[in-house]
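Quick heads-up: it's one chain on its own, the form predicted alone, in structure tokens.
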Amino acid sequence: MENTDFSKVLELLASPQTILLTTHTNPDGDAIGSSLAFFWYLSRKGHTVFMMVPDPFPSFLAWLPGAEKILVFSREKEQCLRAIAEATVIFSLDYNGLDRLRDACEPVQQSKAIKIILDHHLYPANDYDMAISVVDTSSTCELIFDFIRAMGDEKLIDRTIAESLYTGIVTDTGSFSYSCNYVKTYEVTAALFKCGIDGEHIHRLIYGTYSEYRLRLLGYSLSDKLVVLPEFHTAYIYLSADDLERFQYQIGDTEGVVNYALSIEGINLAALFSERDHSIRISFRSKGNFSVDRFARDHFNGGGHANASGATSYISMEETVQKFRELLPQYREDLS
């Protein structure tokens, strides 16, 4: 699959379409932000637009304008199937292969709609008719900004769209602490502030509305569930289903926890293992040149970015952690 010039997509959207915007399982700020920003933009251009996620998104993103319009496949299956059936164009936003849609994958694959990927992750799959895939950018939200600008419609970016775009950029860069060494990212961010957004307020809504239980879960993760392996410059945290239940886990409560393990001096690889939905969700983070995207692909059928990736394991927690630990000796030099 070759990368598609913006112009081919622009030509397709020159006439009204029924568009379905999809994003990946366990949707994050960039997934939801890009979906909402694109929804408002395409709707204003005269298209009929639906949004769909495979499963619920974190409550700290529910304040974004239009969030209540997002269909959740796991709880609104019939509505989602109708949206898939009616779509003439389906966009994949912030993910690189239809398998990331979980139970919604097969219906989308079977759809005769034109399928377009708009994403910034490595190694896009050959699932698409058109591809806008740009790895060297901070976020899918930044790509959405580029798309709107390429359409000559930057004037349509109002505060509503800008808030969604900024949310995706700020969350996918860890508040501008990684994946942000691009001058253009800051130029785009400055343009969003000119639309009237309040960066401090958005930061509070995303990072300053934690529940008591989320903070207690974080404390427990660090005091009781953090394992440091200095000989491999590695640290990991493991949370069982019982651990999550004890702290009344809600979607998004483990967001960012893996970064605390990576913040330890001398640690170059960090992992978070959390048991949910009869599987083990894994978040990998790294510093420097160690690619957790390759590590996740080679050993856990996952992937993402060079320094931030994820995977899902369908063996037990004990077996998953043991597998992880047994892999480390072969990477000793790479992690030093």
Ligand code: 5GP
The other form holds:
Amino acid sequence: MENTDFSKVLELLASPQTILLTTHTNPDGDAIGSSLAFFWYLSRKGHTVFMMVPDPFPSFLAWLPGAEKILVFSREKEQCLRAIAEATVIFSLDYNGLDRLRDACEPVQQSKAIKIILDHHLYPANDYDMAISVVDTSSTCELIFDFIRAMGDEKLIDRTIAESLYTGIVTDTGSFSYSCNYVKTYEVTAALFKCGIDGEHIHRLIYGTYSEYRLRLLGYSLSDKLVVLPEFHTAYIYLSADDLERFQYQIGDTEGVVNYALSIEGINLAALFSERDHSIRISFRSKGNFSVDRFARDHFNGGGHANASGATSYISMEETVQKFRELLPQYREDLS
Ligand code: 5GP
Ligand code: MN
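The form predicted together with the named molecule is what I want next, because the block you gave corresponds to the form predicted alone; please supply it.
Everything in the complex follows now, all chains and molecules, and the chain you saw is the first one.
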């Protein structure tokens, strides 16, 4: 259920708390941007604040002020468990259920802290004591801006906070190319520019810092590993562990690759399958009315947004791709 009412959370944060900000596995720009913006804001308000991610985030987000303070559960388990134990309040930022914390899920679940979701994904889980869940917004970063404004603290948004918020908005809208038809998103963006951010510089830091390997992996993905199925208006790319190793894969290197498959005229569904240690990571994207949230949820135990979702498959690459292809005929009409 959507809940756009901030009042209970505002009331709770009126007194100093020890707050743990958590975000989802494979953290993206909105996950890291919302964590850092909220971190700086809540710290300034006199709270004690920790940030935790389940696993490492891409290097193109490492320039964000405070990124080095983010605890990584897979790397710094003891420190993370201590932060979980100390927290009186735990926020879920930019994800809709504790199962997306991977190995950090159980300790967070067992914590007695007040659990609050602040997110824009569909179908928030019932894991929470309080919920701010708004689907019709560009990003969690936009929601953080709304929250700070609702606290009457817009004046506390300085350049550091504004850079983090802008990063989340830019990355979650594909540089204002999807989830970007809300007038308010531009009003918030304008307010961030008034804080003195340099949009061109931020764009270069996020999108203009590819390694040569990353760019060549993109080229190889498009030339050798793209499959187009015009009869189902579908295209997909599949990358094996060997492919990734050949191009010295670093976290974040496949970010955005799926969008190229969707950019073909007439293609309404795109998927990227990439092999990880013991699983296949899937990204789904769609144009128009075909809900990849529904598709990921129904068939791959995943989810996300109507036009951008993800999932993890625990069968082989071959079986995963075969399963995907075998599902398409039943959606022939929806995909046309
Ligand atoms: P991406 O393909 O960029 O990893 O994810 C696209 C969107 O779907 C993001 O908003 C992400 O948070 C969400 N998402 C990705 N994987 C999952 C998943 O396994 N479960 C759920 N509920 N959401 C996911
Ligand atoms: Mn987001």
